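Next up: just one chain, as structure tokens, the form predicted alone.
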Amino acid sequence: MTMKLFELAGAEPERRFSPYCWPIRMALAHKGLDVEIIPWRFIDKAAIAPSGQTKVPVLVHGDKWLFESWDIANYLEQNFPDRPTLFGGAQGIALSKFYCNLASVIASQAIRLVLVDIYDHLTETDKPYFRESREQRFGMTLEQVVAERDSNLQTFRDGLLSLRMTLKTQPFFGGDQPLYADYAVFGVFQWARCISPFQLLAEDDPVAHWRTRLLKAFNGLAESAPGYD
């Protein structure tokens, strides 16, 4: 039974660029499980009605709809224990959690850096929605909101520093090979590539290596997304 995953589309509808959904797009090719991807945008609401709320990620699976990226993880988890864990046990499940937290967290913060260039890829029906949306939410324009995120950069780069000293010394946060607990924060990091040209990593970053590795991952999955280098 082929699963459908509904994810945040611009106008372009290869251009897919959700932090929450990027996630479970390599969780899905982690498993080796078979999905149909749906482009969606703001204004759809009435496609993911049956899932009871209003967001993306979106994953239907026979009956079920399935809503919040954590969940449609530990669900993949419990129902497909066969193939490769996402989390690599009880233990790994608690500290995956810690980093999906973190990645809320990067999130907060890199939007101030991309927030107009999400825009600028919207469909025209979109844009009314996400403008009003989000200039409710910061107070401000969104060209507000950006002015001066060429100064605020160091300081969000300076912010990553727990995940540079991890990384300095393996791979992945999940050790040799990448585990959801890597899905987790390269959805950020993924989503501002595929939406803005700004450039959120120094190129000699150990968080830009890792990003490169999780790109090149499943075939290079993430790196033929439409997007920015």
Second form
Protein chains: 2
Amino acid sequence: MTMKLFELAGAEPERRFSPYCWPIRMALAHKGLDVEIIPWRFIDKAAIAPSGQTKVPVLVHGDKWLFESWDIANYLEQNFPDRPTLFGGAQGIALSKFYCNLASVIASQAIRLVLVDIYDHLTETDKPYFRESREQRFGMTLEQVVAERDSNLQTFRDGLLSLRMTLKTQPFFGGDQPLYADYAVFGVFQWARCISPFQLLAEDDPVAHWRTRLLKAFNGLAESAPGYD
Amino acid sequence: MTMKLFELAGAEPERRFSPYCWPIRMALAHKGLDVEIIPWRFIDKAAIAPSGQTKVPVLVHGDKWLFESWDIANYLEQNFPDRPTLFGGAQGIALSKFYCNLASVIASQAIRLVLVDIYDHLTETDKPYFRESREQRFGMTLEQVVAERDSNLQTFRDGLLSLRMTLKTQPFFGGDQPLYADYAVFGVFQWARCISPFQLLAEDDPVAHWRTRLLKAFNGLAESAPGYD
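Mind pulling up the form predicted together with another copy of the chain next to the form predicted alone we just looked at?
Full assembly next; the chain just shown is listed first.
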């Protein structure tokens, strides 16, 4: 029984750019599970209505409709315990939650750097929803948000210091091999890469090297997705 | 064979205010290990010379001289595996490293808020070393650094967002019980509490509630230490 994953897509169906869908794609690959991917757009609320909410990722497994990346990852861990672990036990699950929240915070900072690029990749039907909801959130036009990005870039990079320090001494947050904590944070960088040529990380940043390792993981699953570098 | 821990002390020997010593005190209590605490000041380099370096914490176990909080915590985990775990296995160790680096980053921000208060609690012999080294680091006088603290406070609190989000859904970073990840971050807040009345956290902050839980852990080990609230 192949699972189905509803994943945010742009005007081009193959362009997948949700920071919260990518961790699930990586987690499914980590577990070695096949999945049918269904491209989804912001206005397709009806398609995921059985999940009882309006956001992706949504994973369908048999008659179960699952949502929220964290809950989906935990479901995969519980239901496929004989596959490689995503967390490393009960304490690992608890310790990983913070990484997911950190990813949300990083995404909320990174979006200021790539906002217009997201817009440019949306379907024409999604564009009005996106512009209106994001301009309300930021209190300015999309173009005004991005106009400040060169001055925001150093602040963004400085905010990654504790990640950088860690990746100087180990290849992944999970150690020698990546865990869900890695995928949660990686989702932000993969999201940005999929829709924007703007370079979030300096080339010599240990965070950039870690990103490259994850781009190449699972036979280049993330690297082969349409993106900018 | 009781271990010995060299711990940073102020003019009053009982005032212990190193953000890196407190995690070891908590870790020793977590493991249920007895330890003899030796108050140490910045100028006592000779006392810890056998460790081969000049900073505390230094733990002496038999003929072994250990330093660096992270290495000491891992030593305790390896050498006392039948006591409660500090990490929860190999993946937990890897996932915890980031919390230690995060603690360093938080400490580097918090120190701007309490710098003069640290100075005021030092021995007269430690004061010149501290003033000179810290004024060189910050490029201004201790008093100038602290003069900006009201404007720096909101930035400091905003920077704790991902911690706050996590502690809204679980009592400790380690889950239902604290792990070394908790002690590593707690060390910063306990350090500040020991030498400054300045309130780093709003009372209704989930981070403050977590701090209180750790203050009360191990029969109030941290709460009973001389401090300000």
